[in-house]
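In structure tokens, one chain follows: the form predicted alone.
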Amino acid sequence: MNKDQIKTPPAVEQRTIRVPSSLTVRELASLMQVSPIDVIKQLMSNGIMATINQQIDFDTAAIVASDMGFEVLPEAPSEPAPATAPAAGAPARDRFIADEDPSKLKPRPSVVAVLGHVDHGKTTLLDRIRATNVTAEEAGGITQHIGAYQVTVGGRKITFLDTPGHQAFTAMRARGAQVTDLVILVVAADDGVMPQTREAIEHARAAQVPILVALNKIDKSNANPDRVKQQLADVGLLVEEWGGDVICVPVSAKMQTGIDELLENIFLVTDVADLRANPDRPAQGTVIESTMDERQGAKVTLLVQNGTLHVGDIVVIGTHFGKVRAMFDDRGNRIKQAGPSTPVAILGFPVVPLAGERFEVVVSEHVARETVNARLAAERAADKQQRRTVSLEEVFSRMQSGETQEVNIVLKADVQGSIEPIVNSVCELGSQECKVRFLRQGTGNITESDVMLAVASSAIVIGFNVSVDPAAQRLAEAEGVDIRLYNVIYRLVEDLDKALKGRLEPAYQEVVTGHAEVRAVFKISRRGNVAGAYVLDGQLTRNSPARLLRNGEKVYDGKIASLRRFTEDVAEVNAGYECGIALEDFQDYQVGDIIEGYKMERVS
């Protein structure tokens, strides 16, 4: 598919709408049943800068609606619609204000994360954005960033998270934090969509955060914007000029072009969300990063998401509390208070908390101590920290209780040809009560990145004719992620169907018992080839299941037929010992092959 093949939407048939003497941009968009962003753009083309909640008069609305193909008639003003509470499934960033009195909520700056593939110019773009808001006298402040910073454009602020890419973004979500209102996806015009680009898209989608594409390096002679837009379309991001709804802004961080347009479009996208918070309450928010300073102690970067933080406040983070002794903005200046969407560094906390942990201000040290003691007691009462992940066995019960309306799946298969029939078969199982959503579809073994995405999104990892990397297996066990491995499609589909209907039988989890490296191949009469191997870790057991891996790819899955130490048959061989291994119905050993033993344990 190329640009010429994409069908442009048909022209809007002229309709009649009745418009009151004044209304907001959002209300006008609703009357026309179009996106508020389209209305804002039309206003801009007429020289009017307006936000989504800005009131416009009848004449202005009539001009905009007429330009968009509508006939406008006057109407008496209508009663405003009652305020509605956030939906139960609203992202975590909105839950801070779920119980707030709507009359106390005021507009707040947007919080933006910039993600992208390595070397695509993310850091340079962030530096250019920040530099445009720093005067010559303040230039030294550029180096004093605290993991997040604010810029001011036309009297309005934007907060940027200066994180090391999507991994930090995901790690914060894995701990329950949802701090961003928008993701800017930086894609190099000369390089295109790369593996980390796709991962960033997957994580932004899993977080249900809007995406704005910054097409960087357009100044380069080998830049090919159309090729990049085609690649974006292939992964489900269709840009506006191709008939989609994703804004794509061409920029050159090196030449400092397109930066202003990018900032204007950030306002366009985030204004639709009507971001609000209550500044007149004790602060709540999220830890962005923290370090230990030899002279100052723990230096903790916080993002205030609701309320206002003051010097002297008592802050509770997890199972610790402290008093804010000093507070600094992103320029390193001492400040006394910080409102919603403001990043600050504080001193006075006794420990270095994890990024993604929540903080809250309480009225006194007594209340803080009671809060911390209650949390410690809850942790002691539980044998294991409760996981937010969901197992396949729990799907039906969570559906029944209303906890789960969709099942998130990370799918890895041996070849691309296996993915489509699996996805098609599984998607047919979804119903109105519970939908099946694939967060990632890819080929190759299950990796740490797959497990981290599952942790952050309460997903189940499914592998078809693949194995699990040892590091991924350890992470899955530590985080309680459910990994399911299959080699027959109908069994995979059958298990998911049973889970959705509450008929899934107890599951068995694969546990790797040890690895041995083939260091020689011997030919034995009447037996054939035997592998001379050295056990690297764990233990190998005769008659136990085993697979043979070559260059990371599985070439055999069966069982260990015999184990020998010197001239004796043995039942098991531990790490650090050499042995002879014969796999059942297998002869094609090569030096360097890895024999992986495993067993199946029932999941309790």
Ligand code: GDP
Contents of the next structure:
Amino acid sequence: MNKDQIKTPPAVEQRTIRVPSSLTVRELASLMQVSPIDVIKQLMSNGIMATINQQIDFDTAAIVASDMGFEVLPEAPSEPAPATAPAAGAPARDRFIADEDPSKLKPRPSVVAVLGHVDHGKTTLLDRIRATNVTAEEAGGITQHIGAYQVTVGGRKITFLDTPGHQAFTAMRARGAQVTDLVILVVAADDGVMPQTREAIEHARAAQVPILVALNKIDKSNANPDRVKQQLADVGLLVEEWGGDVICVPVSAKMQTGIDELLENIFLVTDVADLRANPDRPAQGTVIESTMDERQGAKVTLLVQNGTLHVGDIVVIGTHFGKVRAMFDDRGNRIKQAGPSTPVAILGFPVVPLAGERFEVVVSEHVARETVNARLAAERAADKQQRRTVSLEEVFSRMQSGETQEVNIVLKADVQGSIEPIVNSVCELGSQECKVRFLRQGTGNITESDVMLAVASSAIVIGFNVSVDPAAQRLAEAEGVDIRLYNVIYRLVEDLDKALKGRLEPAYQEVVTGHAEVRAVFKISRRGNVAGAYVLDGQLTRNSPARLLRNGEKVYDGKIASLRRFTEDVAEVNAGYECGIALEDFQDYQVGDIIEGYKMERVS
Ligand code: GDP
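Next block, the form predicted in complex with ligand GDP, ref. the form predicted alone:
Following is the full complex, with the preceding chain placed first.
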């Protein structure tokens, strides 16, 4: 469900809302599908000054809601909260237990994800951890892959998500799920910090999850731990032995060395967070993975994050519900109940839900049906709105309504040298009320991975002198992510400044119109050189902006000065045709160059 629904006007047929004994202003607004600002105004007119995250009791909520034309009923016991996406960045544990009575909270195992560059040993490490921690009688048993498993170390449990890599981690975060308490960053000691290592660090930071480094492959003769520590320091992870606070454990997944120490250190990091949940309530949590079995139907792995799940419980996920017919642990044993931080596979759900969706147990099928119907209605209402999850304009309006005090940015620039001045000038714009946070600062085109990070963290993507990969463009359009491209720093800074102050003008977005490949270079003495080219896709138009790419690198950015078919000047040339192209003030064409035509379109 999309945050936009907050702004949707209430549907006439849905004027009754069920309200719990206490809720935040934001939650009340979302139940009524109105802007939190309107709720704050209504509270003010009743003499109550409240902020968006303030808790209000049932009576106050009832007065305000009825003033706004709603009939208010008390919430049925243990009816789940609406499936609104949580605020970006809020730590997982806070979300589920925020409303719990602290005296009911008991310690729970930590949930750990393993991230790192490809081939650095994530899968091997996860396999070893699992293999070394099953007891003798279990070792012979069938080991099930259900997407997560638990091990016991010194009498205490740890839960591992066993789909390594940040794609799975990000996909879950993109659906608003935060299940991880700790990230183990696997870095191969012979290879060091690589692009996906950096990405993993960015994802862990964006999710505000602590990092523990597993320095893997120390058995290799070319392992160079000090070099890796230096590289980690360069990306802001200073290890303990160098005076920092990041624990780094040398391991060899292959030789099975250092693994016990790694596991013990997990407690050192996670004990600080004092992870707790209330086991004595209906279960809530997140879908880890799900598969369709021809014989058994949907098999869904759930991570219980609060409460206890029982066989026979009625589970609501998104807009479906089902009864838990049978439940299995990660070793394939049938179990009857599962408490906080336990991964379980359940049978009995009618569909295959997506990883990262939230689940909740409700008291009866009746409540389940009502919840699902309310969500379907809310989804229909949200669908009517244009989907723009994160635009600069929207970030600003969220800031004004007090919904967020942070602007998250993914920045891509052509060269490293451009990054620092941009970051410095943009950070200066931040104020006490509003922080600007760079989730990624990198060089190169905007890729799908950049957009994914933005989706997961409600961030804006800013490109400086770079273009957008077609796959990234498609994803951004599908997810409603704002990509803003600039080629002068002051414009970028000016736009952000305006957004922060609420004076933003319409945004323009670059749209690539087509590509042509240079197949010959003609020297025409009077006019200089002309490229004989073949239009590969789309269309090229005379006088429109274009750039010339050589081996993927941009060597020219300007416009198409002339376009010819045979001897005739033409206004445009479509895919599949040959033509002569002259770029303005450019002569140096080479066979194999790509000419990319584009236009700037208004997006708001
Ligand atoms: P992933 O892509 O990060 O999941 O990496 P894998 O676990 O698939 O490992 C990649 C390769 O590195 C495999 O050939 C492993 O056998 C090897 N490998 C993993 N850990 C170690 C280690 O500690 N030492 C050595 N020498 N090789 C390792």
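Quantities reported herein were computed from a predicted structural model and do not represent experimental measurements. Here, rigid core means the biggest group of C-alpha atoms that superpose within 1.5 Å across both forms. Residue numbers count along the first chain shown, from 1.
**Q** Using a rigid core superposition, assess whether residue 267 undergoes a CA shift of 2 Å or more between these two forms.
**A** Residue 267 C-alpha, core-superposed: shift of less than 2 Å.
**Q** C-alpha of residue 338: shift of 2 angstroms or more between these two forms, rigid core aligned?
**A** No, the C-alpha position differs by under 2 Å between these two forms.
**Q** For residue 282, does the CA position differ by 2 Å or more between these two forms when the superposition is done on the rigid core?
**A** Stays below the 2 Å threshold, so no.
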